[in-house]
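Below you'll find only one chain, the form predicted on its own, shown as structure tokens.
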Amino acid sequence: MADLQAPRGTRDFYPEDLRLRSWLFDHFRAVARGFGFEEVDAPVVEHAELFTRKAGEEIVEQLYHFTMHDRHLALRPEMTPSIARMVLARAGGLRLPLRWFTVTQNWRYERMTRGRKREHYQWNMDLWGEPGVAAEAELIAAIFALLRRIGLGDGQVRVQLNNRALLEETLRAGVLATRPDAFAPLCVIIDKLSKIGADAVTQLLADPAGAVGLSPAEARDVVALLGVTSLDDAAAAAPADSRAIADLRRLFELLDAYGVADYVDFDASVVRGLAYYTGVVFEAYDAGKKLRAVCGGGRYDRLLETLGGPSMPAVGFGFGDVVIAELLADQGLLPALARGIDDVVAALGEAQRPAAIRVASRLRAAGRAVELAIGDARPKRIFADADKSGAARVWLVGPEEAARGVVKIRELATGAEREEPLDLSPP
């Protein structure tokens, strides 16, 4: 017998769960158009390679590829890359700095957690051609100002934010000194920290089978690096004229005039577990950290040229349904959504359906949603399910109410009645 399931980590929208959906959509968007940005989309479908040039990601483990025609295509994991794409291929005639959004479904075959599932949408705002901070601060202002407009009070989200620019001064002016190409290695594992742990981030630093190879020593210094939590003592490790650490005090003092800068945090362990990242990282949780990341995004300069392209400064972020949804429910900020209609039109007879039928006609002619009654012709039923859809007025058309050429119209909210010409325009 057919599995008539949906596929585990997968989600059926019934007509309550896409209402809470478009919702959430409906902000993001609102957010990102506020902030100046347009929206494109790309197929769900890609070419396998687009996602499998940095071998060793989680990512790579978690595509949802096949072959076909002799093709390798894949479902698109993140958003990231089909963006590059798509500004690969118009590099030449875009203008600068691009501001682009999407709100997109996409797939990873991963273990499934609280907040995680194997197919999520996501919102994604990506700003190209800016190679300062500015940026940066653009985009986590805009994260801020979603949650505030979905009911999220200051401080019930935290952004921490680290700069892997950073990181790889400290390392390569150090332990990473005669081994540069370990770093991507590295920050794929030690994005790790805060679902192994340390001890197990240092074992797999120190695995002299594996691609980083550090002493055990050199582990548990880098392990210890990732605890700062102060950009003064990050700046004491770092080099004396560190370029990092100037952009990341910039970034504070351009959050502080967004006025969200006592929300976000300076923390070393935040890297991102994706290669193409070359500068700001930033992840946002609840203040709790009861759950996964709300949202993540970074600094990807040279994801382009990965692409075979010029050279152009980007940053962006993705911002899951999933964890947002868990978080406003764990708060009790989940909105109660009716269904958007705004008339009921109800015919008590058979004979009278046709005048029920214009009459709902022409309100739908004037833009109102409109349910036209059919079955149960009931007035008690009609005014119940009238109630129940969130309809402001019911309009009903009886025999006698035909007789005399009008409608019956009941206010909802107050139980007043009146009557009009059957052929009157609505408003």
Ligand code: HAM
Given for the second form:
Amino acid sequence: MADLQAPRGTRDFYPEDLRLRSWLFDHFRAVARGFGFEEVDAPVVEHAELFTRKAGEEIVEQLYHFTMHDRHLALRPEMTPSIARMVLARAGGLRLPLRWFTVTQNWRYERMTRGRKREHYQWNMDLWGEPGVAAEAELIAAIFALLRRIGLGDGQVRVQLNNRALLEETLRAGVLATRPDAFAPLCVIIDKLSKIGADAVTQLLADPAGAVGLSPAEARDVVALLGVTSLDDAAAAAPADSRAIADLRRLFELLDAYGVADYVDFDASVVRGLAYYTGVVFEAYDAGKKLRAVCGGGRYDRLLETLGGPSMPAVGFGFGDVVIAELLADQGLLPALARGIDDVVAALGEAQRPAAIRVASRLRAAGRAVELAIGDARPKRIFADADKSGAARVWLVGPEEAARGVVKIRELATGAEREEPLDLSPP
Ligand code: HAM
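For the form predicted together with the ligand instead of the form predicted on its own, what are the coordinates?
Below, the chain from earlier opens the complete complex, with every other chain and molecule after it.
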């Protein structure tokens, strides 16, 4: 017998699930368009090589991949490499800054926990060609615009941000002077802090056989830096002319102008688990931090170069559909979404069906969503079903109405009834 369960971690979307998904996606798209971003798309299957970086990232270990006709292919675990590939293909001819968004299905073979599935959808907004933090500010403002639209008013979700360049500046005189390539694996290890704790992170950073190879003292210094949660403390520990600190200060000024700075915290432990980030990085969490990250992103100014292209600054975020749905459910904010039927049209008796079809066609041509009752139901059942479907009115053509050339219309909210000629033009 075939296994009739969907593979673990994948998702069937029944109508009520898909209504919720479409509701969320509509908000994603409305916000992105409101910020002047254009939607793009790419294949869900790519050459595996596009995703296989060598920094020890979880996302690479979780790749769904297969070989077919000597091609090593993979289902995309995220959108950023595909976007970069598309930018690269037109790098000379694009008007910068480029503002692109996507709403896509992604695949990761995850260990499943609350908020993590093996198939998820992500809304991405990416801004290419702008080196300054005006880009980060615009993207973080878009995240809050979305949260507000779906009822998660100010403060229910907070953004935590940091600048990877802070760590990079600090380590430049040390291990990074001779081994700049150790920086990406270093961030990947630090990203595990909340999961495995400070001691385990220190050990991994100082593992002589590991990818980073800090001295034990350096490793301890790095881990100590991660506890800083105020920008002033971070500034005190950084060089006086730190560019990373200046950028962060400017970013907070801009976020203030958007009216969202109060919901954004500096947190030196946020570095993100993806290798390509180079500058400001951020994640959003529910205020109680009970759930996993609602979204995450950052600046990745060198990704295009690593794909063999020209240097082009870029910053973006990915916002999943799973955690946000959990959060809305926890807060009792999931919307009650009706099926979206405006009218139900029914014939009482087969002889009246052609007349009912003409009524339904007329309403549909006028742009309404019409369910034409099929089969042989009694009026009581028709009204009850119509009520459940969320329709506003029922159009009934019985033998008596047909004989008089009319259709009976009942408004379901009030029970009021009226009649109209069967051949009336659209209401
Ligand atoms: P990410 O942090 O790996 O970043 O994913 C972004 C968001 O996607 C997460 O915060 C979460 O909401 C959702 N997500 C990720 N994996 C899963 C999963 N297994 N199940 C449910 N939801 C999940 C990226 O993917 C970057 N490419 C984002 C980005 C765009 N950076 C720059 N531009």
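Positions refer to the first chain, counted from 1. Worth saying up front: this structure is predicted, and the values here are computed from it rather than measured. Under this definition, the rigid core comprises the largest set of C-alpha atoms superposing within 1.5 Å between the forms.
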Quiz prompt | Core superposition between these two forms, C-alpha change of residue 246 at least 2 Å | solution = no
